[in-house]
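So this first bit is one chain, no partners, the form predicted on its own, shown in structure tokens.
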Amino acid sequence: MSSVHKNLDNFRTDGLRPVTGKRVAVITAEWNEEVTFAMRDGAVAFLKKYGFDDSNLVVRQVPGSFELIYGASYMLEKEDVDGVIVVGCVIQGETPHFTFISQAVASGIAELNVRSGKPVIFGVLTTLNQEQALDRAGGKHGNKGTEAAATLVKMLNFNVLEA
């Protein structure tokens, strides 16, 4: 979680090594797109520092957060993925739709990491104005993106990482 202590750029590459030999989408929603597609523009460029191009990358759209389960979905069981990252950004309104579509979309994608036994990585922006989104969408906490895409590629690297 990004707080004023901790910024999302921030996070440890030691050992990180470059991903060779996988393939890996990139799931955005386009719902909130100031916000979700500066994510994106953050985890396609690590990635690409990480051994990834464009024959290796699949960068797809889905219009909101509820639908990054069914794009995550996809890509696992049609396009034979490696894993992914699902980027979205739910604002908190004036009803209880934040909640449901927050829990749902969170939900979701714990139970593909379970189901595909692959990473799915959780890219889903949940705050209460637009500020804060923008925030962490490449402003003064980093880039959410950036910091889903190092996930990834520590997950791809799991089993050559020491503890």
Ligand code: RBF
Given for the second form:
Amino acid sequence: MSSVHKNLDNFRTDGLRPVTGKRVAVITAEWNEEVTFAMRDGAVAFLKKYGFDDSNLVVRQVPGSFELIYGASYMLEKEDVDGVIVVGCVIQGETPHFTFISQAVASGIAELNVRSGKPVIFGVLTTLNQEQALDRAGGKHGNKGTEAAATLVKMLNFNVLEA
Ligand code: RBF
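Switch from the form predicted on its own to the form predicted together with the named molecule and print that structure.
And the full complex, kicking off with our chain again.
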């Protein structure tokens, strides 16, 4: 999607219909909040255009991206939501933490998709620096949160979408 179109806001919405009868959660990591809160706001704004409001949209925070796995798992198991977007931003630092956190979150979220049978959308930026992250949180490369929300709407409509 973005590698072809270069901008995260360039996703297809033709034929995309509002979601009915579902409840979803957006879980946001507080680390790098100038990036993640902008992504969360993009995600929530998009969901509110596609059938969600305060009655069927749960918005919660966790400390860091590593905790997104637990946050999403909790929402799926205890709050019985139909789908989750996890929003985080891991910026490369001077320690191997970047690699450990990025890989753990990616595989943890992938596993949740399989285990829960519900879409858990990976709205996590992994960048070399803050500028690259801000460019993708409402900057010149679009908003990863908005794109993640569009992805969730598409996956919730998966069984009714035509090719
Ligand atoms: N969490 C993030 O969401 N993004 C980061 O870039 C990030 N970098 C971290 C770097 C270090 C050295 C440490 C110790 C933690 C970092 N975390 C980051 C937090 C991590 O996801 C988790 O909240 C903590 O490791 C829990 O103690």
